[in-house]
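In structure tokens, the next block holds one chain alone, the form predicted on its own.
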Amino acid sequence: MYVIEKLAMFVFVYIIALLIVFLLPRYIPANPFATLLGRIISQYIWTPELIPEVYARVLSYFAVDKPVYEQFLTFLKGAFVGDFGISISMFPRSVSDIIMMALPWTLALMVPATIVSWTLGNYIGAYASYKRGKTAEKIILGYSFIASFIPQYWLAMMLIFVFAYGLRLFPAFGGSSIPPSLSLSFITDFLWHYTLPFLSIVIISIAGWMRSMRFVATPELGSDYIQFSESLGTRDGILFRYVLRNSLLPQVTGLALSLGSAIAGQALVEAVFGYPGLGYYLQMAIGSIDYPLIQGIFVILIATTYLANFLVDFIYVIIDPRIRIGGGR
């Protein structure tokens, strides 16, 4: 029952954040079929006479002549099934394969990062709670505290301004120079554009791992098992690794999570590298109000995000049955 209630919770809300991707781009004053409008004309049609009559194929293409009503509930049935439509900036090309083109990239660079940093961040923030009032906790965080602070995008810039511009040691741009196989020499090129971005998300989301697991691990360290096991005098390797193992279940929540939001997360990285993930079409999308394209990024976005935290739910009532029956319930 809990399950079918979380589920139809999902549905509605997920329903609801559609209505609002729906609505949002309709609302901006510009309109993206005079643009490809203009293409056409520039390359198809020399007779004026012609141009109402494309342009009202055009609309009819798309479907924005009909009633707002029946497109949202086209969109809404296209979001359930994966068929978002053509894109206008990118005509004829369908949505669904620009997505799908897309999509590898910014799981090739989303996954490795998020795994990296969450395992980093949580080692070396429990060793800060550990290394209590020590030299070695306060420089961690002072570099928690600093990182917060500092947006992935203005970091990406400053890679790119020392190692790319400056340095000349890595590309500023781009995820290849050379088309995708399984060759060494494209795994080289690939790892050699795929540095500086990876980086700029490591270094940055680090530190809240840090943050967050020194937060938890602290009251563990003043715990019963941890004091009587002191004064046994057993060795700090395994207190410290007591300490990180039971502390480890809030973020392994967090860990959920932020595989679901990451996408949306690095968006502004791959923006800024020209890395030709789904942040990097979304701001192509963004800048020629191609609403299909937007569209169906955000659906894919809201999708994961909403999918990890119902699957976090889900963990819950199988670590906690409790929740399951409402507290006893």
Partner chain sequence: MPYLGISRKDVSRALMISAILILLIALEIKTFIVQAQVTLPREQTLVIAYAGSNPTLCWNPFAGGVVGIDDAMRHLSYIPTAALNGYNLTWTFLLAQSLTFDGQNIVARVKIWDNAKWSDGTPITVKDIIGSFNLSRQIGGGWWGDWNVYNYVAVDDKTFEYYIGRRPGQDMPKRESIRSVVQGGVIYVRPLPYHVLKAKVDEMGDAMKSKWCNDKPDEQVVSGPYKLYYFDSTQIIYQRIDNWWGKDIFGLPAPKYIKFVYYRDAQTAVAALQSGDVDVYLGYAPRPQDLIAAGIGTWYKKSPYFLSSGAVWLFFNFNYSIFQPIEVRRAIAWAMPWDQIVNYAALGLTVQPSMTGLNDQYPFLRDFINTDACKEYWGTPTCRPAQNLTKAKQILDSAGIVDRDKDGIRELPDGTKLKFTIAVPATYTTYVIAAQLIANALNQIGMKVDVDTQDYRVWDQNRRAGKLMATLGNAGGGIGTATPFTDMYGNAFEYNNYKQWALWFNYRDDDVTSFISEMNFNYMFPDQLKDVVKTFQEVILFDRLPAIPVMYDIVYYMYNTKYWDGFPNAERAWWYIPCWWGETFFYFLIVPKGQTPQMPWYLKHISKGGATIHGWYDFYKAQGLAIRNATSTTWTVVPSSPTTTTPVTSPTTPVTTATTTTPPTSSPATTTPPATSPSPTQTQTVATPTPTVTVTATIERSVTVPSTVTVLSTKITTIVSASPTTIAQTNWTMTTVLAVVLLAVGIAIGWTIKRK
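Take the two forms, superpose them, and find the largest set of C-alpha atoms that agree within 1.5 Å; that set is the rigid core. Residue numbers count along the first chain shown, from 1. These numbers were taken from a predicted model, which means no experiment stands behind them. First, how it differs from the form predicted in complex with its partner chain.
- Relative to the superposed core, N31 undergoes a C-alpha shift smaller than 2 Å between these two forms.
- For V58, a C-alpha deviation of 2 angstroms or more is recorded between these two forms after rigid-core alignment.
Moving from the form predicted on its own to the form predicted in complex with its partner chain:
Since only the chain itself is given, any partners or molecules it might have are not part of what comes next.
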């Protein structure tokens, strides 16, 4: 019953979210095909009598002349089978193609960045709580407060300014400058492009994990079992591991959610670096009112976020009997 309820809620919320994603861009009173039309006019300047035919042919890919509800139903159907239609700004590429093209880049950036920041953040956060009142805690706490309020895109711009334009150590743009392969040249080229986007995410994200871990770990330090262990003369390293392990449960939840939303990428970071992930395409799609691409990317984002939530609920049920409905009764 629990599973069915959860699933029903999941589907309901998913459809509501899709409705919002579908309607919002259409409220903009602009012609998303204006740029395409401009290109058609300039190319067919010798034979303007063909412009209507070519334009109509282009529009026929999108079914925009149909009523809005029909468009929504088509979109809804597509959302469940992974067919999001043709992109306007990258016409005539299909949205699915674009998402598949971008997904590996986003995952390659976001998953390592999330895991690294989670691991380091938790470790440093736990250490800060362990060092209550000491300089180390103050520095870590200060950093975590400041860094967590810095917009990632701003840090991205600063990194570009210093390391790309100033020191000229890293490129300011792109995911790689040579075609992907398993060659060492590509891997190093990729890492060269990868470093700044990776750092701009990790430097900020780590702060959040540090702060939350510090708050979670602090009560653990005052708990009975720690005091009891201390009185038994347990080594500091062992005590630290006790605290870390027992504080990790909520952090694991956070990690699962982060990985779920990671698939959407850090839109602005990818945009600033011109890193060809989903976030880059998303900002491009929004800028060009590319309904199908906006919808397609948001469908993926919403689905993975909800899926992550869904899975976390189940993981909780499994690992924490107190949460299990009816458990123990």
